[in-house]
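Only one chain is included here, represented as structure tokens and corresponding to the form predicted on its own.
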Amino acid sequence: MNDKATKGTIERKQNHVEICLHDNVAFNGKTTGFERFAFEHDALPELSLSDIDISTTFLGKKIGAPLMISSMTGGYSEAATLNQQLAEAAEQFGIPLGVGSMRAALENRSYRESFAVARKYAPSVLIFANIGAPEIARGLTETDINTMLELLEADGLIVHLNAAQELFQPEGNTDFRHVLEQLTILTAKIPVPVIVKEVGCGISASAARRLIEAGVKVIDVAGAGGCSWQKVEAIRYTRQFGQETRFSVPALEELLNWGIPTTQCLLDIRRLKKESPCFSDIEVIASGGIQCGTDIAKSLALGAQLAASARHLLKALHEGALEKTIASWLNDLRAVMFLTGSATTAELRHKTLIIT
């Protein structure tokens, strides 16, 4: 156990939460693309709003709605309270939950409870462990894998790809060699599905193909247009070193807004799945700027199995309105289903989207 490394990890996690809550970390001018799409209205929906079923299945299990509380935090004392509250909401609505990076739990046993609390308060829902690409590249031991999965009684493992974040992070690890090689080894031996997600720059069709061929079962696109983790780390860099970044002024704006918009990722991966029938059973999560139920609905029509949100739900939790926010998003979803004549989420996936 490296106490210095652990302390740095903990401070970084605390900084991340505070910056996401209180600073402007949105993309500048680049959007998710959801605003470009609208559903074709059905003037004869032929159903009752009260009969609409928003449940769906994910990884073979029925869930209450096509929404996931995405990976946020863990690994320091205050995170235990956050993860408890997130878990309680996930259990209430019957939706999946991902925890934040579990690197701290592998470095220091004393922070494991901040993750384990999630399963304690969400005993019946899908919960996913989480680790970063740099840790994958170095190779996880059997002990590492078992620790993460057993702490949560996890239903899967999320591996997050965060090259742009690491590039801007003051103490970032930019050695991404052997990630795919080690990921292939991991998927072959791990007893649960592996989900790979970006953290806000998106996953292209070509990257998705390589991930699927490596044995990944779920692609979480985590596209551009929501939270820019480059901006989060640039803020940390400025506060730590008193200057903006190491990069030139002309390039900085482009780098801070680097990434593939969420809807473009969804369209590209949907096309990949159609062109490659052997990929048809791969499930897709839409994340990156999800902020209401209409975004969830459009995500389904663009090929996702469900949508996921982190920052917007974290802010709602901070304001004491997490359950209210989730409930309103699900009401948005029901409204779209009613106005498109979709009695189920399966029917919604086949409804027409118009480019506006």
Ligand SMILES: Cc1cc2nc3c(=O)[nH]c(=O)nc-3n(C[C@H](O)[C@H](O)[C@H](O)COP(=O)(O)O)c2cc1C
Second form
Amino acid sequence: MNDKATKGTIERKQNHVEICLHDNVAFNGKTTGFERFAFEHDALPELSLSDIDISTTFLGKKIGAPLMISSMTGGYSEAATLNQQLAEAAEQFGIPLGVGSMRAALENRSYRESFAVARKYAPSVLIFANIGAPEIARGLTETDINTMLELLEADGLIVHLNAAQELFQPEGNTDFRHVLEQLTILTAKIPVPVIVKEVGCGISASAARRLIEAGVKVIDVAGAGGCSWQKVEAIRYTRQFGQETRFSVPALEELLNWGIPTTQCLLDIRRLKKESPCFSDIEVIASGGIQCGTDIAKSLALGAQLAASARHLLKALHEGALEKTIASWLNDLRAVMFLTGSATTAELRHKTLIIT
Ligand SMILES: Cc1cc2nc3c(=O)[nH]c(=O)nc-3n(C[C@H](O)[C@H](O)[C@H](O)COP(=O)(O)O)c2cc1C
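To complete the pair, please output the form predicted together with the ligand; the form predicted on its own was given just before.
So here's everything in the complex, that chain up top.
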């Protein structure tokens, strides 16, 4: 890959962090849907708050809590500091961590350390490599796969599907042909599980079925209601070319807020798993707009193995409050478990959610 392309990838990753920290990139009028659900209160919990165990398992490994730090960054020097800090928090709480797209590491050796740092500071947790659909469509070589996995001693590869983001991205790649075909080839030859995620538009039951049939082991729904990547890219486009003019005014608002709300994805995929018993081993991650521990608790009751968050945790990190934020979310989770009489996350998964 030439230097100009690598420079573009680096600048884009820097812009993403800056825009997510300082601009309004939230969905407008569309929510995750978590606020529509409430747990049935248990007046007789018959347990002590101090005995509650929030640990769970993911991909066969015990983890400290059902929370993951979603894929965000890497590929430029400041990203090394971010990945180090995210990794330290992941290690402290014993929770999984995803790094951002590793395209830059494949394009240029100099940026590999900004990813590798994650494993250095989180030696014992699950860490996931990350690559985008356009790279998958082109076909990953054995060398590409080995580079990503070895840099992180990765426990899995996350592939992100981001059609709407690429559509709005000034330099976006909108050729999404052959993604499924290449995913099938990839899952057959890679030695670790493949996780597929969206980046904020959600994964429907129909898309999940095709992904599972292609050999994908985990679906991270990354639904609508949190960070809108169409908005992030629209801001970059406007800064680069002036006012956004590619779409008509009435359609623009709908496109910027495009996507399936997170809870809708969870309900649809839970139904799919019920209807297809052969999919019962597939694990689901709830993400897209997770912003507290009650969201995590509801995610489990809606069929997710764990929840994951990106932008809210990035903001917390920026404010010097990452560990404090995670600790408070896990306390929220303990509170819900206490009030529903759930001593373990396994018990919480079976509690009744009422639509309010
Ligand atoms: C600064 C930033 C950079 C991101 N970069 C990536 C990436 O490289 N790969 C990826 O799969 N997702 C990336 N994401 C998307 C998140 O992993 C997540 O799916 C999305 O932001 C929705 O979750 P949220 O509402 O909790 O932010 C990024 C998110 C943020 C905030």
